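What follows is a single chain, given as structure tokens, in the form predicted alone.
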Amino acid sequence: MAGNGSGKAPVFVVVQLTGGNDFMNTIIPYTSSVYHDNRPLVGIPQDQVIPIDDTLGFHPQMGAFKDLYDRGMVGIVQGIGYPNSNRSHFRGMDIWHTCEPHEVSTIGWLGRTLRELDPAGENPLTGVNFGVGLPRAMAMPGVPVTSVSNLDNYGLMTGIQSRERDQALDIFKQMYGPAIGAGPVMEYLSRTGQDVLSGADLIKVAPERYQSTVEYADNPIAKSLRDVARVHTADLGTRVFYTSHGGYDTHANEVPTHPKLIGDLSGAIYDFFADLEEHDADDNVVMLVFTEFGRRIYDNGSGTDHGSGGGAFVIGKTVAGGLYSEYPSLEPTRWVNGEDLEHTIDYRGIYGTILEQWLGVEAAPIVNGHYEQIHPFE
């Protein structure tokens, strides 16, 4: 096994920040006049930022995250993206999910990964998504994935089970039908759709086995990560977990909205790793937090519009914390389209880093090529 010396199978948790998280207000270039001049409304005052070094700092609501960073558990990937970043949410997220920037694909990068981790599809819990529907990242014909919107009700009553399955499949059809046509969607569902809930009987033991002194907050991302912890500590053989945190499309009202989101995220991730540590289940887990794109350098008087050059986080006990890649240049001559941060590392190289250095899976067939990797594992 690649990146983990515990003898346990390495586990990968993905947290998707849906809507395009504002990277410049997450990892803030707080000494830059360009930052403050271009963000008169949404800019964070220098004296409120939690410093990382003498140029960059965390958003003031990320104190819990800074604690993980100080413990050496957080790798900050600066300037993540890809050439000619697509500003559409749907297409932008699709590109991240499939590693296909030029054509629409039905096959997700984690679907391919799950096929490598469990070639015979023996365990319907090898991949588990918390949320309604199925992220395209995990979709691949013949690869079973269990999708759960409420772990406490899941699989306990046949009515809920069939209704939830129908709802999940309907959402899947609505999401992907317009892009790839009804035929391929129906073919995919006929082969895979019935597996979306096939892990119900297996997974329902997770809440019964779980006890913890960690008290998670009452918000969506905290509940989702608590569910991940409950299934992970039940030792059901899950290798890839997926969940998402919505609301990051901050064109308007960014000043009240973004601090709440990033604060909820920070606290939930802190509690999640505290929970795993309490269960002695934290030494084989790595988390990737990503979003489909960053936001523009200047604010629009209420929020920020779709941009590029975002950021991601690689988090875990085995991670060598610190800054990776380069923060996009704030020099105006370097701005993409005259208004965006440039990308400084390709997201497919970060996927490749996780695949090869953590999960022990060859990256090129999954990410469709060879890309520069980072080295965040001790």
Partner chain sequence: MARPYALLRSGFPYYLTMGQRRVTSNPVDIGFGEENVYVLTRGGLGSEVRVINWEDENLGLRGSGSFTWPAGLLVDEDENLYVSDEAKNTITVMSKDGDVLDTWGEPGSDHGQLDRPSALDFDAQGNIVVSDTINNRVQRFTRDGKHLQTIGGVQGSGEGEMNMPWGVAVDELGFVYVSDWRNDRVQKFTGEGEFVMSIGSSGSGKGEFNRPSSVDVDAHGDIYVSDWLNDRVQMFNADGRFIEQFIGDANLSKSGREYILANQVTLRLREMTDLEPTRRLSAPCRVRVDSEFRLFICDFGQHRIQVYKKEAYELSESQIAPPMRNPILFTT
Contents of the next structure:
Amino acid sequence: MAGNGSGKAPVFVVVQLTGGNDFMNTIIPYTSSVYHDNRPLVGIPQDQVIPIDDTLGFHPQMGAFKDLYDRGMVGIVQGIGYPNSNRSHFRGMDIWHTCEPHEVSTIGWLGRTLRELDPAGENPLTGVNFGVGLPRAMAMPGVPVTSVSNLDNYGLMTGIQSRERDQALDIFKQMYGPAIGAGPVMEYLSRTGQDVLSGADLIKVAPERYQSTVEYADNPIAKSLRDVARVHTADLGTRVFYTSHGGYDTHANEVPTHPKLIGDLSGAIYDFFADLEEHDADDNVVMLVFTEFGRRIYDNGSGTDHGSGGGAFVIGKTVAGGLYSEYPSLEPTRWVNGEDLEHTIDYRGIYGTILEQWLGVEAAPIVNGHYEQIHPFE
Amino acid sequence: MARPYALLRSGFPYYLTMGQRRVTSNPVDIGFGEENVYVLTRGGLGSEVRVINWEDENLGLRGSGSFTWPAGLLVDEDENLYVSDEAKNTITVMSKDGDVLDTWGEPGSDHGQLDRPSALDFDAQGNIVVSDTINNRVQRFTRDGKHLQTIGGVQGSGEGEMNMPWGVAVDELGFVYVSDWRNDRVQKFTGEGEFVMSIGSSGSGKGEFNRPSSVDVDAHGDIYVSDWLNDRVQMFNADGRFIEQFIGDANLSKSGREYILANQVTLRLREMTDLEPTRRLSAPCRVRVDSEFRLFICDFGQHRIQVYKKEAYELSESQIAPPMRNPILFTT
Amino acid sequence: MSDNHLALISHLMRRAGFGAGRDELEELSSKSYEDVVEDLLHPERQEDLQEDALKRYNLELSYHDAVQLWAGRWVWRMVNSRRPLEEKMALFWHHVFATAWYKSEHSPTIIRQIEMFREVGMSDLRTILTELARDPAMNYWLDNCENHADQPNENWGRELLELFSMGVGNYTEDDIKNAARAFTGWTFTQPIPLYPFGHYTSEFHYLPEDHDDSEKTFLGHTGNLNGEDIVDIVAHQEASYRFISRHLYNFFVADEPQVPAWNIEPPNDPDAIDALVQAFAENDGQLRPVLRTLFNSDFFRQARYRKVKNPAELVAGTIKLVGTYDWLPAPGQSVGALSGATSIMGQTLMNPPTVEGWHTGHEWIDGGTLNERVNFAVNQFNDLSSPGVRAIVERLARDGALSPDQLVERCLDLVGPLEVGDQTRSALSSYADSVGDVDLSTDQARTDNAGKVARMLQMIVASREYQFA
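Having gone through the form predicted alone, I am curious about the other one (the form predicted together with its partner chain); can you provide its structure?
Okay, now the whole complex, with that chain kicking things off.
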């Protein structure tokens, strides 16, 4: 297993930016005239950018993120993507989730990873998703994953009030008792019902145990990452966390929308790592922030449309911060389809980096092949 | 301004297309300020007031997150915005910047109470007339919500009865027009609430309606009705005689043109297809006509505003032959 | 006996429709079982639904976009239609001819495909497969728009044979190639692109200049075959009768293994499949006689609670019990919540995971989806003022006061009648015992005690047995 020096099992947190984050307005090539010429509406003026070096800088709302970067915790993966980017949100996201660009699969890369981390499916909390419905990335037949829409009110019978709910759960437990002789389907239902009860029992200690001086902001991604922190610090054996931040599909009205999203995200990630540090629980956590595609080079007068080459972030105390891969060329002759950024590194190589160098799991069977990796854990 | 004796109707050419999907998404009403145009939108792409200008520039949103089923919008002389919400049974008053100044309305069926308030219009005194859908009536309120009058209130299809009215308008003479939605007709009442006449019946022919969503009246007394599920707007004269219909003649709005020019694939696909349908109305929710005889249609399913402009010459009694009883074939 | 008749009608309505409230069941029970079947087979005998109020308050249903809302409108139709088998057959064909929105994101054609299933779903295999072959959503889904005379694409030709008609093992790779060539030139008109305004639809379009006019041999037939010829041949194969019969059995009668296992594992009930195949053969591939045979058969009547409900059945059936989502949407209520509910239970209507459709039977159930199924059903009974809960309380009130045993029995009866095992029954009894006798004799008593009835109903719909249809 790849070492993090703490003796604790490595933990992986995925943050999905849903809708296609505008990478060019996240890590901004602020000295490029191509950038400013093609983005008369959504372009960020040079003097507002938070510089990283003499060509790139963070969006002005990402001050908190810059702090983490200065502490050497943020690896910026520039130009992440794959050949022939699919501009459909759904297909694009499926490709990221399944590592199958050419055919439709219902099995996710993290589903396969969880099977390696917990082969017998002993702990229903080895993989935990926060959100409504399971992302395809975590789907794999026979791999139990817990999907939590509300950590403070999770599980069965949540529409029934406190004491009466206990009685209802008790009746449920009786009703789903062993169904020996009632046939395999009824037996399967019983077992599944009991698993749901025990998973909820396990996870409910998380909000009970949690205490922190960190005050997260009141927005969806801050709430989700606080939930991740609450479960992680309760030490329930979770190895993979998944959560999403929606609203990045900024075809229109990008100017007020995108800065708010990226600012919320930046603050939430900052608070999350501060929270983990306070609990001495940050040295075995690595976070990947990704999106299904970047956006078009030029704006459409109101926002930007679906594009290709985007960016991702690998964040954590054990990460060697800095810029990885290459920023896609802004040279117009290099634009894909005359309008998109090209990708400079394949996303499956970044998955492979995390799998092999962080989680200690062989990548090729999970990402369907061998791809160039980066080395952010030196 | 008195109404002319008669009109030479020269035509009603297409004037302008405004807005685009994700800006004026699913428009249900429209109002005008000094420079701003306020479009009330409702649906999965946003239930709020979108502000644009005559250059079709997107100036932002008002009231985002405040409404469940916003239905009617009014803009007063100070550019305060009045929005009815037929799920919350309220009228919200906002400043032009979106600050909430007042909210009034309570659910119920007593006088002054509301059950799904939908369309709104000002009368000549600046009071607000509200279509009170489930109560099958129209009510008049002061701008701060004091109840003044009730018209109707009986469910049915007889004169003066209503079945889930949606649209309402008041003309400059004080008459009140109601698009009596589930009865497929428009009813006209005096300002005191006396039934005057009814226009239309169920169907898709001329003068027939499939669930009329709104009505408005211009300064000539001409009546415009958005014929919702027939995807058109019909025009009647003050006596209720059908004159013509509008099925849509949109071109690209300014913002739409800019959008397409930034999208090479869209440009190509438009070269591969028949563009005739792009002109047409889709489930128009609201028609409004202004003092310059511009006809604004909220083209709900196409996320835009279609605008026509009336060309008519006002005639005095001496310029036109007197009314005739019989049609004639012989003309010189 | 009459109780059994009602229970059998209830079974029929769960399978041929989406369940029925008690009033409806009692009304139907005045007819013979066979007459009820006949009414189901003739949807045109019943009025279609009025959707004007639905559209007025879910305004985006006034045109074709917002696919989740349209999926919700479909569930709303499942709940409210007086022609339940029409909706059930549309769902059946959606399971078999699984076409997803996500590839094209083109809502009008996906919505239109389901309308087409509703219109021709009970006609005959030739008509249905012809409409399917001409359907723009299917055409794009399986790439037939890329199937050119000089550059054939086999995707549609292959799936037509493998997944939509005959099943693996009944044709050769050459048959696939020739079928694909026969469908060259079958494409659709380019729809006007979505932005900057709204959606426009697309129609079937045949390009004779892109059709391969050379000779083809398909399943022993040789000539300049075109797509219609392939459909005509396929629609009259015994293998197609058998394959669709097995689908019908799996959908309407009892859970079978999944499709990929069908050429390895024999059917649960080979005689039943033979009977359906025979009905197809004797009626030139017509569906109605086959469905008549199926619903009137002993194997169907005896298959009560032998199928795991699919999410659409669970959601629509539960809504029918509580009587919400009727013709006039409640303030703020969106039918999108109905499709949202089936989605988190693993069935996003109009958006199946792959061309193979959903895995059914016990594969509908995992920890997450069971949690959602139970919570959804339980939550529908939170509102004591919902028409269905009030109707059940009114019915129980005719008995005055109910002992704990009576409470269990009567509630199980009114929810189904639902047949439960000993464990469920004793768990329900332990709840009933904890509340003691329930008095519903006066208005006041009903107000005070309706919550106890509703809680009993909640426990019943949380049970294992309620997961079955």
